[in-house]
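The chain below stands alone and is given as structure tokens, in the form predicted on its own.
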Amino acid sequence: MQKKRTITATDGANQQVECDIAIIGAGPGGYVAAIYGARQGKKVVLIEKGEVGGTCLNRGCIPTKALVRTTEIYKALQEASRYGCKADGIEVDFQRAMARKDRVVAGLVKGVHSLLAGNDVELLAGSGMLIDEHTVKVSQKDSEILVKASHIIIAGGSEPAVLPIPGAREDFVIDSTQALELSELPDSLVIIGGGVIGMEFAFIFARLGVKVTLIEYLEEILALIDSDLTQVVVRNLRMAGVKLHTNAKVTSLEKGDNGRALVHFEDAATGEPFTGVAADKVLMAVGRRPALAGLGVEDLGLELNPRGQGIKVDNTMATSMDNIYAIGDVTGGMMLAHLASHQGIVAIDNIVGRSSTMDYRAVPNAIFTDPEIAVVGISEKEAKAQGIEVKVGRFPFAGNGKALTLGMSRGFVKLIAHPETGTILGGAIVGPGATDLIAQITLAVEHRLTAREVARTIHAHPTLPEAIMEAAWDAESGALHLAD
């Protein structure tokens, strides 16, 4: 293991460093551009507050994945029957759960800053903020450093939203950082909000014993996503025993006499009130905004995006000004750390002379409920919203071998594809390894495969990817292991 290359006060004459790229934050798109832009031969300064990984690595994508994993062990070993097997007093020590998540979070860590140190990228630790558009001032606890690049990439991350509601602020209203704090697991909880983090821990506490009621401004959960998909998942969430409510708007929230918080809420298109609902915990699940406190950006005059909400960028992510690039959250666009790393490499590569865009096509979305969805391209539900003519091809994994091995059949693959050329413009799963899945239809999306060229590769059997194959025959002419 490689010792890591941290910047001190006492490291640069007179407190300042040089280098052609400055980059704050160190999350997924920040150590990403960070090691790529320092192969390209450039020296690199990366600046964090907190710890290299950022959101996904430390507060997001990976706990809550360590966790996930945890219940699908946990609901395994309760159906172990339906398998032939015997498996008696099953239960879940979450203490022990939640180190191993440490473990998985500090591991990654550890591997992020060697790829750092093997790269020759120094990092810097503390708070950046923007002097000019080719100076950053980073804070440290008892010092200043003043970092003076060519270029400088803002990459500060998002932050958890809260709902201006009264009782918001109380102690037992926790984010999605603090849920995956916690020492014990509560009786019961509320979860404010139906997107992917507010379902994703529906699933993990509900699995995990809890009672958990979740409160849905808009009519479906996962609003973006096409409703045949959603409704899978609905069905296992209430199995799971999670009480859902749909159409409902949190009014205010409030600590009973016995210190449990009550949930006020009422019907988001009349008004009319529901009863409301007590718990142990409430987990403001309403999604993330930009993190742009305190990183200069108003200051310095850079141009913010038509909803005032991140920084405005164009396709080869620069922003306003000179010799200023923003990648990731801060941008207020998708807030996915694949995408931030991808947009990283695009930074780098017209900082250097290399001329990239972004190209949105093929973002690929996966979401860890049970069953898993994952989503790349135009949707069905956009297709029709735009009047855009697609031909759909499905199939369920119902029908797939390796599924019903896996006792896991339930769900389907979609795949959309244009009606005259057969070109593959987007795909869903929701079922068995969707979110691993995905990535043969993102490569169909991205190279303009079409429903042909994927229904005639030869899969291996039995595997779960020939339901994308199915699907795809199921475009073209009709699935082979389908029924009409």
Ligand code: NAI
Contents of the next structure:
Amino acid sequence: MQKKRTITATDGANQQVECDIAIIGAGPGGYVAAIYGARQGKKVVLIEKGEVGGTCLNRGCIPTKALVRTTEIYKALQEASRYGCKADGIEVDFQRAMARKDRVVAGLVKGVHSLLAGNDVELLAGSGMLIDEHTVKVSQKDSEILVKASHIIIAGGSEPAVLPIPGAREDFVIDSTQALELSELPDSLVIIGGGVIGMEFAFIFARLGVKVTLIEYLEEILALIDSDLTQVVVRNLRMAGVKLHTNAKVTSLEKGDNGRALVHFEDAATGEPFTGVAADKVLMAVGRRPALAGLGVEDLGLELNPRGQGIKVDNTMATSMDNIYAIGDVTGGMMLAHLASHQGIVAIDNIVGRSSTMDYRAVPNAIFTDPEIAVVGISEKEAKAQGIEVKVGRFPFAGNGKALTLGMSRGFVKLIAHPETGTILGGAIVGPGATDLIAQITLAVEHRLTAREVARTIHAHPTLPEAIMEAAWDAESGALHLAD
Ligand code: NAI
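Condition change, the form predicted on its own to the form predicted in complex with this ligand:
Next comes the full complex, and the chain you just saw is listed first.
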């Protein structure tokens, strides 16, 4: 039997709890910090108003990947004849796909509960609000609990941004959370925003048979990623039937006949209006904002980043006030689950007196489009913008035996190296297994390996990582499995 560690106040009563570290928010930032803090011998209280696992586990990374898997299976079955298999009458059962997604999430949530209990972390259900440097007030349904702590970590996450345009609150508008809760597929969907969330959902819904139109304000989708990578994905996006409008600004949403949405948009440069698009639903994916409301951050006087974009922290994750740290999306930086977890570890290290700082040179970013994109370190685009001279090594998956056997040979690996020392400064992959493969380049960037060292590492054959080895050869003296 597992020990139950959840604190609840007796109805109506106020209670006080004392601990070493109080953490607000049990997402991948907060719950990892809690486990790690407890393992350092600290008494940790973890405060959560929703479900443990936060956005990533309940409304983001995990449920979307469960649906991506459904689309992969569906696509593979549709293409079965290419592989010498017969599969007729293939259909998607959306309700079952959603139920599977929910089961995957529920299993992981249960796992996090077990981890917390197993590490003696006290889980406190309720909304946490900062009172002073050592106190968090936790509001539950009928009572309040005061948590007194030597240190506090704020890990309150983020929420979807809403465009300040007419019609943005109409009932046909959904955000990424609501998109994951649909009980049936809409016939048609307009996605506003061609960032990470917009692109992942565009593939999911288009592959499930929804007529998708994607409208992006900037010249290119996934604007931070090098265009040679995004081009590979755009081709597949169009082949999946998605109508893509770039350089296009959505200006208003209107309820048309039968309650359907009419999306008005214009040329982002000239302001010339385009013909509006009608759809059953509109998915707004125009970024996320730090979730500061109700935390008491401003009343306490914690310094924020310029334009109120998150809690200001230094590279030890300390805020402007003694004893208070902040990690993850609430700090307004790169909103990535794995980064939040790492920041949590750095914060705990500093709290327990082990000096530790964040190093952002090697933060991988994984995007689950088709094919996948993954990047780490400096990009070719950034190097050019910053006037940094780099050497680029490339290798196409078309020259990789494993990719050819998989029937997934579109895409390539790109390594960015220092022109003299050959030190790997960054890397990017578009193609099969990109989001898993990026770990190898991340290790190389983190530990300053050279292209020569990667090229001279024996890679198992036939495997996809050989493409990384060949890109390293290319940066060094030329890829071996590529004619000049
Ligand atoms: P985003 O910032 O990546 O993209 C939003 C897009 O909306 C931008 O390209 C922007 O130009 C566009 N946009 C803004 N206003 C517009 C308008 N009026 N008309 C048309 N387009 C407009 O934000 P997104 O995709 O919502 O993601 C939010 C956060 O979540 C990001 O920080 C992202 O890194 C993170 N995330 C990461 C994932 C991953 O790493 N796999 C998955 C999902 C989210």
